[in-house]
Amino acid sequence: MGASAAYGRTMPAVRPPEPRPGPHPDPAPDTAAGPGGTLPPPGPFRPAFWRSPLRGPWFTALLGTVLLAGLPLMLLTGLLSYAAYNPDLPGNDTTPGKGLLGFYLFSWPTDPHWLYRLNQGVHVTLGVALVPVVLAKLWSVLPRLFAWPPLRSARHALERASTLLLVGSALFEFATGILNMQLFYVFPGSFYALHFYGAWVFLAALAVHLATRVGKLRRGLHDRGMDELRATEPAPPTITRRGAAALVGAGSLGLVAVTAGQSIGGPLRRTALLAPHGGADPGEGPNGFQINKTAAALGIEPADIGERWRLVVRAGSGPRTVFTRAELLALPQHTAALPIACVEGWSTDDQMWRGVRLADLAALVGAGESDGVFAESAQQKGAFRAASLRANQVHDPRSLLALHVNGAVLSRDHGYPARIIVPANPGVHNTKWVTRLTFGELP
């Protein structure tokens, strides 16, 4: 009886022992062989290494959509900026052997006079604004860079190669562009050549990447597909995906706020904390506007621009006509309200320039309506000691050899005794400290 009663009692359930604290074990997908039949190496090659709950199709696709809207515009304005340099003219280009990559080049117009200012302002401001989006996008797809096995098929190899080129060229373009904004030239060779070739690599990689990924981008916006981005064992969330997207957007807007003023001008110029500060403080008064490089920094000696300074003007190999500054002042003077806009993204507001029209100087030496000009400077250091202008730039009535600005004599740093100013022209081609103008048919 006692025995049978004992067997009839309900025994309490035995609880399994609590797991010991320690490293999280790898889930099953990490220990299973991949499509290539081999186990992934430990660390970032195993899915359980990536635990953020933010990664997923929606977050990645949203960032990709923003970049798909912004990057083509940034590329377009960058290529237009290169065209504005008229790089096929003597002295204008430090990019050798561009060959077919220069197929789209055209004669840069002079109207509207603020064209280059707008183009370069959009290019630089947009480039800075997209930095948080690019970094967030790279973070969101980081697990894919460690996918195992590395190559599964020819299509997969093409996709991975385009991704690596896309990531590498994007980082290169953004890094060199931002360094150039700050006049910080630590990269080897010419910024123009490096940035130009980098842009074409980026464009080719982007085209291949979109061709292989655009369908996944559409599905990702509905939080479908790209399941390999989801954490197999997510950590507790500290922010929602929408919150993370808002944080990235706020970062971009903040960068716009401290960048755009250098191009927009007016009161917003005071907020342009990321504007280049490589030049000297221009001070107050009529010459108190942005200076990129000072006369001293470019090797201009007092003797180069003193009383012995002369301007030599000629048409082709014809006779030379030599002017003193006083003789230039005796010629008919004209005024033009024009900005200076530079590749770094900064620009001035319109300044009131006064001097001799380039077209009048061309006529004095017998140059024709179809002739451009090759301008040389007293500058001793750096690139662009000479630059060429097309005929449409020379014969625009607002194109001047300026002697005054805002009612005052040019300051030494702004190009005294004489500088070129042309509407819609990149600032570096508005040659300062001009010593020689050669009009003629430019190759």
Contents of the next structure:
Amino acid sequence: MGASAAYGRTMPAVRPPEPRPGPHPDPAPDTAAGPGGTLPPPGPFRPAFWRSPLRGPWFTALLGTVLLAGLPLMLLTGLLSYAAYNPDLPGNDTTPGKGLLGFYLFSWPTDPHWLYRLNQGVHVTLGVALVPVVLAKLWSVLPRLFAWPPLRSARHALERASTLLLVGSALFEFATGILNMQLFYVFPGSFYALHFYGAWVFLAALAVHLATRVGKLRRGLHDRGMDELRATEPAPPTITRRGAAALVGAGSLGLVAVTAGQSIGGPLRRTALLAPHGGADPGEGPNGFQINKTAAALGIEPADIGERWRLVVRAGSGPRTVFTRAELLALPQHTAALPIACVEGWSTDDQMWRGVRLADLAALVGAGESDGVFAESAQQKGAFRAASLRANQVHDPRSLLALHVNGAVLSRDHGYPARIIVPANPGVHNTKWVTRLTFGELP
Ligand code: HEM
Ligand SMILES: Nc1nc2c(c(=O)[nH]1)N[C@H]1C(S)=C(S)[C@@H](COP(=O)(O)O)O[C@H]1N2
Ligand SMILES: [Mo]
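Would you mind generating the form predicted in complex with ligand HEM now that we have the form predicted alone?
All chains and molecules follow, beginning with the one already shown.
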């Protein structure tokens, strides 16, 4: 689309002034102070500094409306993701002192089995899609950052403080979220805690922002209000407002197109060019699906998962029952079609797992219906060497200690000799290389 052809359609009929060579002159001589006696310092504090004809209520309100729908969904899916961790159980949470912020936690369901896959796919894909919208929105309101005088009244000060908190926390969430999604394991646990606290700061700031702004936003949709954003001396347009909005939209769709495949799967998986593809090439065959961390990368000693490997199962401090892999294979075997759905947003398609029901192992050692389990692995160090599951997860008939996948013996990298797989469970709690299961009442 030629910018000049589109120009006449949506731009004001008045022809904007020709661009002047050299620096733009100040709007008023330095001696002419305004009514309050405070002349803005030169540069961005003067309205005439901002010359883009795109700025104005239409563009800002359009972007604001998209964010008004998208960001609460980010908050919702983020808080649900936190609940899905069952962070109140031992070994599941690295967020220190969350205290009252855990007030809403509930027992995460196992149905539908793709629930966590959907939740985290939406969180991460929508987050990526909103990046161009957030950037365009910030650009559209940039002159406000330089409002003069900086503080007009107590109310104005409060409004500005809440806006700063809102913008700051949103940028913080985007930065930490994208780093999480791409490089989560490089950062210590505190990084993930920051994303959690940032979400609550964002919620508080959003509440204040909405209370003070929603009225203005609605007027903006009808092209009144937010008039201060319009350039007082607009430069000639190089693109229409609609064109700019379409560009932002195309940026979002483009990002979705190269990300969403990691969560949707099937043939689209190969289109996820921007998404991390896990730690290693999964290869072909029954075990040829995404591997997050290989056994070698986590320092799993071949000897610990070879002939010497044993599974120790007990209920509380009761007697230990020890199983070899052959003994586990002699127990009733069950199958379940379940995905791995990582907190980073990628997921596998459903894989056909086969092994012993966690509920059967619980019953074998005399654990009760209300018991959860603490599962530990052959891994010596690292945040994910162990995880707890709640009673509803243990007693779902699809929850397995898997020994096979897709008709083949589990590969080392997928957790041989035995791994946990539970419906709708965050991937991180599907512990690989399990060596010890301790059933019991968990807090
Ligand atoms: C306003 C924006 C956002 C809000 C309010 C938000 C909120 C949350 C919350 C509350 C959690 C759970 C935290 C926890 O488990 O400790 C979470 C997790 C996560 N978020 Fe966001 N988020 C936002 C933006 C993003 C973006 C833009 C991305 C990436 C594109 C992202 C990626 C992630 C990932 C990978 C996780 C799981 C890992 C983790 O727990 O740290 N988030 N988010
Ligand atoms: N012992 C152990 N189990 C683990 C992990 C780990 O680091 N150590 N990573 C978890 C994470 S974060 C995910 S997403 C899944 C990935 O399983 P996969 O590599 O078989 O796809 O394994 C989980 N089980
Ligand atoms: Mo994960």
